[in-house]
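What follows is one chain in structure tokens, specifically the form predicted alone.
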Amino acid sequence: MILTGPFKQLLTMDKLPEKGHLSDEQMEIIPDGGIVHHNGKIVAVGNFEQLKVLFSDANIELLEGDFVGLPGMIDVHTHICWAGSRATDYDMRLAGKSYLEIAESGGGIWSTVQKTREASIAELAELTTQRAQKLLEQGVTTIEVKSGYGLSIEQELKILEAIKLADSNSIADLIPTCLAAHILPKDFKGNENEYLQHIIEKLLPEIKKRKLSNRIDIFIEKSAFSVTAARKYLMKAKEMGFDITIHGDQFSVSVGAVALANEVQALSIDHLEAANKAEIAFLAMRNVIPVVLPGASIGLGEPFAPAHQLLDAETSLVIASDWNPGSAPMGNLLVEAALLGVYEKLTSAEVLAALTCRAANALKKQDRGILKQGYIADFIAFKTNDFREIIYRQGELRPGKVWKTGKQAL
């Protein structure tokens, strides 16, 4: 048994409502706090000196200097399993070309598909492991990772196998999601309905058989898949036992992604940059979690998702990086979240909850995101004496220490 501390301030992120606005005063902040943990699980949190008395047989992991502690961050939407670069796309974007114009000229998602198809499982696993390590160094201890750059049965299985291998080589937990429905492949001889049916018949059963993922995603957009085609696909995936998430309302709101997310009881709908008041009100009627992706807004030079309006409507709010080679190449969750907070007027509590306790719900991981007895001992420490410095420094202040399942990883 280990007692880690003292933390000048320990933010447990416990007892916070899952929806709506949050004030900093609502956060449980333990002064001079400590964490008792054993075999990767939290045994107790509280005042460090009191815990020393209560757990007198615990080994002391003493922190020298002032630190603010909080749960390890959770990035619920990434595409970090890819090969190649899209720097050419970015250069074209700076010259005024649109996302669709770049795709039509041979760039976009399809260019990454081609490079990723050329890479081996070992190469993709190594690239993914390297990117996961960078996120870990930022304080991210749980990382969702999507496929979607294979777009064939064989290639999607290869990517999911690479994610599985990367997970075994990474300190952070990698949570795989099948995004075979990213776009309609250029080399598929058929329409969107035929492609999705192909996935249902040939890919999803194999994913289940190999235990490669229990999550399904689809990109609903004018340049990707329609609501009509997506509905049948998602309902069938749900029947097969997959959890559902949706890319929706990124560029246009008229396609009805929010309505479908409600209908199929998706865990989350991600992006929402184009969501309007009506869509937000409709989203608030159900428990679908809005996941906003400021990295994509920064990468594309587009407006941020209406995060403040979502909280006004009493929805939840999760912030993720969307780290990918095209629209969100930064891959720095805390920087992106801090910038979103400035523009959308989010409190520190709202930003930190969107990266921890509320983020855990979007992955159905109720064993993390909070510092509490029985939860996984994933926690991070910033070298400061005031939690407000974390967001104020806009990502420049990085965690000085990171623990994964109770073991110091940084």
Second form
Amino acid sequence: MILTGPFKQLLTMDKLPEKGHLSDEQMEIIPDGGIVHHNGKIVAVGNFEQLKVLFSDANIELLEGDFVGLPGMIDVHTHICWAGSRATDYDMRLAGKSYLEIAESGGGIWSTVQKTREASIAELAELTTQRAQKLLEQGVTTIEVKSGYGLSIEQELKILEAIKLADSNSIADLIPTCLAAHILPKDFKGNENEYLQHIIEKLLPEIKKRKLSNRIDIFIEKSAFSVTAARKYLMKAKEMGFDITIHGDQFSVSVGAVALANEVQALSIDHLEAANKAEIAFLAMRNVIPVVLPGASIGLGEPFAPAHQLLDAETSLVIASDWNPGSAPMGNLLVEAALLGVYEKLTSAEVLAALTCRAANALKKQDRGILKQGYIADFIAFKTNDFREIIYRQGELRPGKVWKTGKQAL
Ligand code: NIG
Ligand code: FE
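The structure above corresponds to the form predicted alone; please give the structure of the form predicted together with ligand NIG next.
Next comes the full complex, and the chain you just saw is listed first.
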């Protein structure tokens, strides 16, 4: 048994409403707090001195100086398993070309597919592990990772195997998602329906068999898949027992991705930069979690998703990095979330909940994201005496210390 502390302020993120706006006053902040943990699970949180008495046999892991503690952050949307670079795309964007124009002229997702196909499992696992380590250094202890740069049965399996290997080599937990429906691969002889049928028949059963992922994602967009094709695909995936998440409303709103997310009871719909009032209102009544990706707006030089309005509409806003070589090359979740916060007028509580307790639900991981008895002992500590410094410093203040399942990793 270990007692870690004292934390000048311990933000448990417990007892917060699942949906809607949050004020900083709603956060449970324990002054001079401590965390008792055993075998990677939290046994108790509370006042450090009181815990010392109550758990007198615990080994004390003493923190010297002022620290603010909170749950490890959860990045629910990344594409960190890729090879190559898209600096050329970025340069074209700086010269005024749009994401879609760049894709049409030989850059875009397809160019990363070609590079990723050339890489071995070991190389991809190594690149993914390095990126996961960077996120861990920012305080991210759980990371969702999508495939989607393979786009053939064999290559998607290779990527999912690489993610599995990277998970076993990483301190953070990596949660794999199959995004074989990223775009229609240029070398597939057939239309979108034929491709998705091929994935259903040949890839999804193999993923089940090898236990490589229980999550399916699809990119619904003019340049990717239509709602009609996606509906058939997702219904089938759902029938096979997969959880669903959707890339929707990134560039165009008229495609009905939000309604489909509801229809297939997706866990989340991610992006939503182009979502309009009607779509936000629609989401408001449902349980689909909106995941906004400020890194993609910053990477593309485009407006942020309407995060404030999504909270006005009583949804459970989550913020993720979308770290990928094309639209979101920065890979710094806290910087991105802080910038979204200042432009969208989100409170510290709203931003921090979107990265912890609310994020956990988007991955159906109800064992983390809160500092509470029985939860996984994933927690981080920022060297400051005031939690407001975290968002105020716009990501420049990094957690000096990170614990994963009770072990200090940094
Ligand atoms: O979430 N929108 C589709 N997929 C990624 C971009 C992937 C890429 O450009 O390589 C995204 O932004
Ligand atoms: Fe994405």
